[in-house]
Structure formats: C-alpha cells, structure tokens
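This document opens with one chain alone, in structure tokens, the form predicted on its own.
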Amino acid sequence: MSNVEDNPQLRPLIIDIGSDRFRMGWAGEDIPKTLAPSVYVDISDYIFTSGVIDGLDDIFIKGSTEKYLFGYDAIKYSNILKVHEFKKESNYNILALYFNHYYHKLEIFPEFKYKQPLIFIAPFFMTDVEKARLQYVFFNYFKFPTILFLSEVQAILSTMQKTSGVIVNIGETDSYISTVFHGFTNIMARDVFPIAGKEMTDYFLSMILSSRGSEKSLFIDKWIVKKIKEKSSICVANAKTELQHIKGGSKEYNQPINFPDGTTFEINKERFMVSEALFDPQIMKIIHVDYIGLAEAISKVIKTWDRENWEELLSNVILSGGSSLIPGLGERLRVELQKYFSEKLKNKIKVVAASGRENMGWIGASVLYSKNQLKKGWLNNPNLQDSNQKQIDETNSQNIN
C-alpha cells in the first residue's frame, strides 16, 4: 500500500457482499462507488418451463452476448427470467463473475488491475469456511495481493465514533444483535435474530392478499412487494390503538398503490403492521417463526454483561441495515426496551437511527482507513509470495552462476 499516494487507484477496495445489496468502492470515500442488488439471471433460465415463445430472448434481451446479467440489469427481466440471489445460494463462481462485472466499471488503468488490497466487511456469523472460499476466489482467480476481513460491528462503531454500543443490524436475510464495551467483545453477548427484511416482505404480501379476499385476482411478485414495503411501511407506538382507529373509519394510513397496467388497490393497516413482526411473537408465529420480540432479545444480550455496564450500553443502541430504515422504528424500539429495565435506567436508553445506516458498515471501514487504523489482520496472497520468492531464487541462482 506504499504506492497509494502516487497511484490513487491502488487504494484498498472495500467490499460488502450483502444479501440484498452489493457495495464496493474506494477506501477513504464517503459512499460506495457501486451499490447494486445482489442478484443475477441466466438469460436461458425462464420462469415458465413450457410454452416459451421462440425468439423471446431476441425480443426482450436485445444484443446481449453474456450468459448472465447482474444487479439492476437482472431485475429488469424478473417477469420472464428466474432471479437468483448468489449470496443465498453460496455460488462463488457467480460471485466472481458478478464482482468482475462491476470491477470493470471502476475504469481502473490496465497496469493497476487486480493490484488493490481488498477489505471485506464481515458480520460475526461469517464462518471460516466462507472466508476461506473468498480468499480462494480473490487470491486464485484474480490474484489480488492482500485481503482484510473487517468486523462489521467494529466498522459500524467507528462510523458513530464510539467504543461501546449495541449494534442492531436488520438486513434483508439476516438480522443480528452484537455488543462491544470499551472495545471488548463478548461472544455470549450477541444473538442472531430470526426476522429480517425477507420475512417482513412475506408478511406484508400475505396481509395484502388476505385483505383482498375474493376480489379481482392480483399478480404481484416479491420484487414489487418489497419496493412497496420499503416506500410505505412505518412503525407506530401502539398498533392495537391504530387498528381501532381504522375500524372506526380513520383513513390516516390509507395509501393507493397504482400499477402500470391500471390495477389499483389500497393499503392502510398493512403499512404499520409489517413492522410488528419485529416485536410481537404472535405475529412471528404467523410467518412460522417461534421467538421472542426484538426488544426482549436485545435486553437479554445486554444483561449478559455485568450490571454496571448496562447503562453505557443502553445509551448507545445503534440501528443499522437496510431493513432498519422504517420510519418510527428507533422511537418504538426505545419505548419497548424500557419494559425490560428499571426506572433508573429507562431514561438512559437511547436508540440511534442515523441517516445512511443502510451503508454504515461500508462507511465505517472507509473511516477506519482514513484514520490509518487498518494496519493489522491483513492476509497476503500466498501465490504471489511463492511467485516472488521464485523470482528471487532465480535471480540469486543467476548471480551465483
């Protein structure tokens, strides 16, 4: 990394392989250069296995010379092609193709290609097997020189300039609770929470379909539902009270949804009930999850620490992840947490819901690089080391002869 000042394109690349979004960009920047859905399509893999019209690919996939399409290009064909999530499938061959597709969009000079150190954002549940497979792909396929696996919790805390806190990361397929106290972690003081964006989307769809009853049939795929959920969902202080208001004729939450084909339907209670899946164990059971609510799960994680540490942890509950963007979620979580702590601690509870929290891990890694705090933990490409050593040996042999 000594040539970075002379060649900015040799700065580390920060990569966050999220289940919903793939983030990649230069260390030291404010935001990722690449932010794209973590999906792909095979242009021959149609949703309908029979009755496909000859020439359909010529009509819809014009001029494509590639077997796969990635990110937003893939989602454009979600109505005719099967959309795959490479993170869910653990498909590292596709990941390599996906990465290379967006890597070339960085317009790196030929002499600097595949020369950058790589920083991977690593949640605590990333296994050694996953890390080993990433090393294999990026060391062997691309021959990058070095890799650093950076703790996502550490990165998030650096974004908030804190050394203690409770990280509540709600992603698309994974949610977790993790704690750090004065820079120290406790492997007993963390939890993988079973409700994430995917489960909330499924619940949102089931509410929409059940509310329509025997009305006109509606075709709506998960990508459309997910988009509606992200734009319309909110979190209220008391869902039961708001349901009573709706039964009484309130139209406060009414929101029409219009489709390009002219289909229209209206949602209201669905907007705030979707976030209840995070708090209400009875709703969790509807979507086949048997667990305690988010606030209780957080309280149990905090109480794993000594009692004298609770106050500092409670004052730094940090929301992160794309599925945490629901308006009102931070305040609702603060109120729910008060139920599990004494009167003395209730007023100490603070939930931080910062803007840009969907990219908080990536941003934190960039901040740490800017502060020159990423000196330890780098893994060198053994293939390059062997190659360099071979060159040295050959040179020494020539000098001896």
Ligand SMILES: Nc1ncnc2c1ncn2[C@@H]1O[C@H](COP(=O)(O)OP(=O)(O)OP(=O)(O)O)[C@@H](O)[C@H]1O
Second form
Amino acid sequence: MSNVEDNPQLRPLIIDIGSDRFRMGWAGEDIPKTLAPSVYVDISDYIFTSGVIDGLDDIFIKGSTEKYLFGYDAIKYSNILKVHEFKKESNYNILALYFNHYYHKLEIFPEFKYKQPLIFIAPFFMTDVEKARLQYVFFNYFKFPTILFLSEVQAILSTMQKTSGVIVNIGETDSYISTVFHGFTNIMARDVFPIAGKEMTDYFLSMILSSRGSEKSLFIDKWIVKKIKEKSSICVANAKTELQHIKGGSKEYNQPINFPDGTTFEINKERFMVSEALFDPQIMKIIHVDYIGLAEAISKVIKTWDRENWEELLSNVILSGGSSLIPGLGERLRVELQKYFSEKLKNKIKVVAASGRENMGWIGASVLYSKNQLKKGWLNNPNLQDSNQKQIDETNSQNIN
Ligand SMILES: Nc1ncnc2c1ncn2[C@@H]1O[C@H](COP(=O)(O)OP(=O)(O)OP(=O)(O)O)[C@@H](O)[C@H]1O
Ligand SMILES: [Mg+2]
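Just the form predicted on its own so far, so send over the form predicted in complex with this ligand.
Every chain and every other molecule in the complex is listed next, the one we just looked at coming first.
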C-alpha cells in the first residue's frame, strides 16, 4: 500500500454486503459511492409464466445481452420478474457478478483493475465458512491482492471516538446487541435479537392485509411494502394510549398510501405498531418469535458485565442499521431501558442515534482507515504470493544457471 498516496485508485475499497443494501466505496471517503439493493433478477425468470403478456421475451431476452440485472435495475422489474436476494441465497456466483457490475462503475483504469486492497465489514456472527467463501471469490476470480475482515462492531464504535459502548444494530436480517468495555468484549456480552427489518416488513404487510379484511384482495409487491414502511413508520411513547386515541376518532396518524396500480387506502395504527414488534413480546408471538423485548435483551447483555461498568456502558448506547432510522426509536429505547436499572443509573442512560447510522459500519471502517488504524489482520492472496515466489525462484534458478 506504499503508492496509495500517489494513486487514489489504489486506495482500499470498503465493502459491506448487507441483506438489504450493498455498500462499496473508497476508504477515507465520507459515504459509500455504491449503495444499491442487494438483489438480482434473471431476465428469463418471470413471476407469471412466459407468454402471459405478449412481447415480454422480446423486451427482455432479445433486447438484452445480459442474463441478469442487478440492484436498482433489478427492482424496476419486480412486478414481472422474480427478485432474488443473493445474500439470503448464499449465491456467491451471483455475488461475484453483482460486485463486478458495480466495480466497473467505479471507472478504474485498466492497469489498476482488481489491484485494490479490500476491507469487508464482518457482522459479529460471520462464520469462518462465509469468510473462506468470500476469500475464495475475491482471491481466485478477481485476484485482489489483500483482504481485511473488519468487525462491524469495532467499526461502529470507532465512529463515536469511544472505547466503551453498547452497539444495537437493527438491519434487514441482522439485529444484534454487542458491548465493548475499554476495548474489551466477551462472548457473554452480546446477543442476537430475532427481529429486524424483514420481520417488521412482514408484520406491516400482515397488518395492512388484515385491516383490509376480505373487502379487496390485494397483490402487494414486497418492495413496495418495504418502501411504505420506511416512509411511514414511527415509534411512539405509549402505543396503548395512541390506539385508544384512534378508537376515539383521532386522525393524527392517518396517512394515505397510493399504490402504483391506482389503489389507495389509508393507514394509521400500522405506522407505530410496526416498531412495537421490537418491544412487545406479545406481538413477537404473533409473528412467531418467542423472545424478550429489545430493552430487556439489552439490559441482560449489559448485566453480564460487573456492576461498576454499567454506567459507562449505559451512557453510550449506539443505534445503527437501517431499521434504527424509525423516528422516535432512540427516545423510546432510552425510556424502556430505564425499567431495568436503578434510580441512580436511569439518568445516565444515553441512546445515540447519529445521522448516517444506516451505513455506520462502512463509515466506521473509513474513519479507522483515515486514522491509519487498519494495519493488522490483512490476509494476502496466496495465489499471488505463489506466483511471486515462482517468479523469484525462476529468477534465482536463471541466475544460478
Ligand atoms: N426510515 C426507515 N424506517 C424503518 N425502516 C427502515 C428505514 N430505512 C430503512 N429501513 C429498513 O432497514 C432495513 C435495512 O437495514 P440495513 O441497511 O442496516 O440492512 P443491511 O445492512 O442491508 O442488512 P443486514 O441485516 O444483512 O445487515 C430494511 O428492512 C429497511 O426497510
Ligand atoms: Mg448490515
């Protein structure tokens, strides 16, 4: 990495392969250059059988040289083609094609193609098998020189310039609580939380469908529901009170939703009930999850540490992940957490909901790189080492001859 300063195209690329978003960009920058849905479509894989709509084959198959479309290009056809999530499917062949598609958009000069060090954001429960597969793809298909797997927790904490804190990440499929105290962690001091954005989208859809009853059968695309959820969901202080207000005729939460097919209807309680799924074990049961609420889960993780450490941890509860963007969530979590701690500690609780928290792992990695703190843990491409070694051996043997 010695010539990095001379050549910005040889800076490391930071990559966060989320189930919802693929993030890629240059280390040292503020935000990822590429932010795209982690999905693809096969252009011959219709939702309905081919031939139902005349001319589809002409549009897709004959008009295209590509077999797959990626990211936003894929979403555009979600009403006609089956949308696949490559992370969920563990489809590394598609991941390679997807990556290459977006890598080309970075407009890297031919002589620098596939020469950048790669930093992968590693969720804290990433398995060794997943790491090995990524290494295989990026070392063998593309021949990148070096890879660093950087813990997402470490990256997130670095954005706060602190060495102690509780990281609460609520993403699409990953939700977890992880604690770090003065740079240390232990396997007891973390938890996987079973509800993330995907479960909230499903719950949101089931509420919409059940409130419509049988009056109208609705075909609602999952992507559209997700977008509506993102635009309309909020978190209130007390859902029971708000439900009473709505029953009493309050229109405060009414919001009209317009679907692309021309259907319109109004939602209200769905907007705040969706985030209740994080706090209320009764709702969790409805969506087939048997667990304690988020605040209790966080308190249990904090309490695995010695009592004298709780205050420091509670004063730095950091929200991250796309689902943590729900307005009001930080304040609600702070109040809910108070239920599990003494009077003295209650006032010390601070929940940090920083802007940009939906990309916090990526941003944290970029911060660490800028501070020159990513020196250790790099894995070198063994194939390149072998070929370098072979070259050296050949030169040596020529010299001997
Ligand atoms: N304003 C919002 N309100 C509610 N949910 C939101 C909002 N913005 C994004 N989301 C949800 O956040 C989730 C995506 O979160 P995030 O981008 O952290 O996931 P990811 O990193 O791609 O996936 P992973 O779970 O694998 O880490 C989606 O379910 C999305 O609907
Ligand atoms: Mg994520």
